[in-house]
Protein chains: 4
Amino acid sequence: MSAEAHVLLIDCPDQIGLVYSITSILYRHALNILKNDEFVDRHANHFFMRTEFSGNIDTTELLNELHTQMPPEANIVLNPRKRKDIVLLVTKEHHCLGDLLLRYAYDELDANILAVISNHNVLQPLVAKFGIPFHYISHEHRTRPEHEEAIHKALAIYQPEFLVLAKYMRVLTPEFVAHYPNKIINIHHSFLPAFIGANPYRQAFDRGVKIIGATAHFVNNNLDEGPIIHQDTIPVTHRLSSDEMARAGKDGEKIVLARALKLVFQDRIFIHKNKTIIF
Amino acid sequence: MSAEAHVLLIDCPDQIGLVYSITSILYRHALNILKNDEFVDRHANHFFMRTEFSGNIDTTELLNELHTQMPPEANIVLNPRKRKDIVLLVTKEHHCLGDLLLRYAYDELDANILAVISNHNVLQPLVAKFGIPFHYISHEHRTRPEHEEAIHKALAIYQPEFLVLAKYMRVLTPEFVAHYPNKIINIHHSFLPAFIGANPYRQAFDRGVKIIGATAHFVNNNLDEGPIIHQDTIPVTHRLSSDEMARAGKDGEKIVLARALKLVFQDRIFIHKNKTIIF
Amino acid sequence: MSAEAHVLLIDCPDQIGLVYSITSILYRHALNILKNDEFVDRHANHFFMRTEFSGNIDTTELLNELHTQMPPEANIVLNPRKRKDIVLLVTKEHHCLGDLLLRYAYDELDANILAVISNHNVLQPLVAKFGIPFHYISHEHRTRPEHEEAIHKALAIYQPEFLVLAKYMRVLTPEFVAHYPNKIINIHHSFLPAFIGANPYRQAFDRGVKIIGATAHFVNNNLDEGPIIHQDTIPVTHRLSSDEMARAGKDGEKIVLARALKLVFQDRIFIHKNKTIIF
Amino acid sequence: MSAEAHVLLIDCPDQIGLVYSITSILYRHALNILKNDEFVDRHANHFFMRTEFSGNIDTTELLNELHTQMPPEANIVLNPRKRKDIVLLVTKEHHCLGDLLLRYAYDELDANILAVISNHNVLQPLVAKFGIPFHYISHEHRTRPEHEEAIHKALAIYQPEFLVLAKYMRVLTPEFVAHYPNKIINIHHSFLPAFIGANPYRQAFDRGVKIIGATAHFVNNNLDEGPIIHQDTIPVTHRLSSDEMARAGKDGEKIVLARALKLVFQDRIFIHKNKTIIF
């Protein structure tokens, strides 16, 4: 029995009655609802809810009480509201990092960082000046392959939840990130599907373009095409170099990054065809 | 009995099992939840719950059948979906006048413009180009009761829903606006509640201000204090004249209206305690 | 002689002593200066400078004298501060056009629309409305060079300054585009480069972004590719169907090329190497 | 004689000629112009302009034909491109503090912290990360008088060219402001003039704001009304209580407090009348 408060996520296909349902259910257990969001996609007729609730209850019974009384289709999750357990990856970028690492350290990120794990060791100081681990592993005299192995390694000793690329510069091999589905969360500094790939700043500056932006997303096979989180734009002007872009991009970055964290660590986000349902 | 898409608003003090009880009643009608939205202000401990339906009812028995099984202070709203019937009132500036009336022209605007009023007959062309009604009711050579009660002899003729201050100039008495409690719209040129009264413009250019605003809200009692609706900003720099911020702040005085009147005029809001709850 | 205001544009390779040059002319033909502004774009090494200026002048010898100041390479135009004279080409969307005859109406355009060309008839009550001569010119049963030859005619008994694309949704060929060098102005509803061609707030709806834009610019011989003026976004959800995305992007479409359109009809624009220096 | 970057700022009331009549100096000297920037109040018939310059000068003898030059009203600096000393007031909040030491350890803040001082004691092992001087002077057991004359005695050892208040929770007395004319930059977490004094989120709760803000800005006599740098406002909703308004605005304090200091460390602003002029 537990009588912490919970999250439960149910996405199904859409049909009369299911409000209801489940409603029903966690009237039955008098559980106390404290946040209750639904939403319908008529364009693909799906349904998702999200519950927070408190009181007591049998995780395993209450599950299993859902499940029968669901289509069969339906994705049920109940998840204790507690923070997740994440490593961080990174390459010599400070802003994320350390943006995230302040939070952390005022217990604001939901979230515990177990490690910071980069392939460059510029990042190691300021890592240490908060106390967490710090693993180095050159990308240098490595194929990609046994890189990815070796960073491998070293999430097997933490087992995080999730996986956040922090400014980490390199590109992940599908065969990586098949191992953390829709656990591993990107902050792309462009409004994409704007400038996808290498140095968007400087084909934004190319193109004379007003406003710049930041994209977080959870990252899939595709480079740069995986489900969008959260995403905000910064004016600019003919004024900025490609370099001051770049420079005036990194706060909307950090905060872009920081905000679709906090969507993703207090589970609410749907994922559903590519696309985010958030509530 | 009716079988046009519906919209329910439920408010009441809040307690265990609320969204329960409100769709089952809605499960045992067979109706169709198009759209449903629930919120618990903890401040307040009080519930709100809009949902959109289709289906036959019969609006009598449904509206008794919640009234049996809510809380006796629960105040239930249960509104066809359809155009409200409003009349605009307006003096000199014809910005958000012109915007509204283009949307109405082109069936944007979820509601009929019956008529427009004005104490100035400087709007009566454009309002003549779209084939509306337009009042001319000076304020010269009356008093301000019998300037009201000029207008309201012109609105009785029309019985309107919702009455839309598209830059009405003039302020309201208690008297005016007790006849019509909730139903009255201003936009209000600046970021409420900075620049309360007149000349917001001057206001802020004289404080030297980086931002303007506008704001959409109700009409109670107190001028510029009743409940917000919506609100946006617009970036300005040293390089404006107090009239080239007016000029500025035009543009985002028209969308924030019709944002608003929208909001409206599609059952989406409910008033508590000087606040608006939006879904 | 004339003694209204005038603007000065001058762009060139940069070099030391171009504002004191500039200046000591004015300053010795005693001319006021209203406003002034400089750019050096270090990246391209050349020099822009806008200059508001009241005064009696003759031109053909002010413009001889900065001519022998300046390098020869320098880019010099001497403009009267005046209303542009301009048509619009739009097909069946009325958002931008509506909102373009209001502001005509009012005086706030800094142009006069000479009149209005359409490929489809359903604008043509609305610009009635205004006054303004409407040519529907068909593309059924024409070539496309056909079509354009029909409105490059209608064009000639206007001789306008600028054309404006206030939702023109046909893709004009560079053969048209020549004719009319940085002189067509177009509104196209994404944030450029995101989303480039048909359909944007399909590709948008279906790409799951959170935020939707539009992007004005000069046209040129790529379609989309032009110089950007000015762009702006609206934050969107998961709740907004891709009609609903459409909805919500024309108010930022009109107001975005609104701005632009005052921009470039204040003269207040450079364009160099496809990119816009905007004083 | 010196060969570094140099700002030039001059500001004086109006007249014919004053552009032609710097540059022309600048040009003499041989000077190369990296950046100039006019401006001129209409209103107030008074005149800006900012110089970036290289090249060698002798200082004293720049600055003596400029004033001859120039109106005798005329104010003149001519500053050294180079990093400013500043000390931190700070209370309880890490939120900006942390922002700022990290742009610090990064170089990122065109400034020298040299120290921080604060009436708690709870951020020192935040400061010390960093590895600057903090001084905890309590204000209790203290009179006003008293504490402020500590902190003035703290600051004398490191004579800051700014003192930057990030998220200093004590009202400063005008004897102590007096100290420091046009020095001191103060984060207000509100966008001024609206929710003056204390607890701004909780007035804006209260008031039912549908956007909250924060305002960068400097101090002079009477609190919260010196000349505002910069302001940004972020959207919110219902769903916010005072306390998540209050996070959620945060980031936005940050973010504004930054991009101010910037500006004033580059030497950008001009200081009227209450207001700023920025380049």
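The term rigid core refers to the maximal set of C-alpha atoms that superpose within 1.5 Å between the two forms. Residue numbers count along the first chain shown, from 1. Just so it is clear, the model here is predicted, and its values are computed rather than measured. First, how it differs from the form predicted alone.
- Relative to the superposed rigid core, the position of the CA of residue 219 differs between the two forms by less than 2 Å.
- Superposition on the rigid core between the two forms places the CA atom of residue 145 less than 2 Å from its counterpart.
- If you fit the rigid core between the two forms, you'll see the Cα of residue 58 move by 2 angstroms or more.
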Second form
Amino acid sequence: MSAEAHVLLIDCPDQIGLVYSITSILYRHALNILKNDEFVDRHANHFFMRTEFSGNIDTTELLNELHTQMPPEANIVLNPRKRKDIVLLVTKEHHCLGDLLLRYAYDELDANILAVISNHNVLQPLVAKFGIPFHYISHEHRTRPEHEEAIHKALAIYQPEFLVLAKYMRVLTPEFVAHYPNKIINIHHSFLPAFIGANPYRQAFDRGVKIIGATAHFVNNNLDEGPIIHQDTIPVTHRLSSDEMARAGKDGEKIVLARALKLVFQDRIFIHKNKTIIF
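Same protein, different state: after the form predicted in complex with another copy of the chain, show the form predicted alone.
What follows is just the one chain, with no partners and no other molecules.
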């Protein structure tokens, strides 16, 4: 039994009376709703609801009653684990990694960074300052499946709930992604597909773009086409050099990634097909 705050997540095909049914069950259990958000995707005819409530609960009894009243296809999650276990994957760029390490050190991340894995050894000294295990797994002289199998072996030590690609500059195979459905989070600049390949900020500078930005998303089998979590833009002018533009872009990337992770770790996201519903 517990009197602390609780979180309830429900999504299912829409039908009349869902909000009434859910809140009535909570009322009958003498539970106090602190905050409630719901949304119906009319095109998909799908219902989403996130409820924060307080009171003493019998978890098994409450879940059984909810399942009895909801459609059989309903996904119901009560009190998802509050502090997530994560592993970061990086290559050479430090800006996103450094930001997450500092947030973790000052307990601002809502997650436990269990380890950092990299295909280069460049960032090991930075990670060592925070006392976090660092796994250098080179891709040299390995096929992509061989390299990913080595990463799998390292991940098996930690069993993370989420993988965060903090500027990990290698494309993951569908076989690797399949092991972590909707559990891999990536960050990149928002020039895609306009400026692809090397030096996107130089390409943007040459075109005279007026905004730059960043996108955080879940990873699926289509490169950079997974469900979007958070995006932001930064206005720029011709006065910025390509290097200054890149530095501004990196600042945007680390902020967008941190905000996206906050939404994920606080269980504010529903994923439906290739779209996110965020409360």
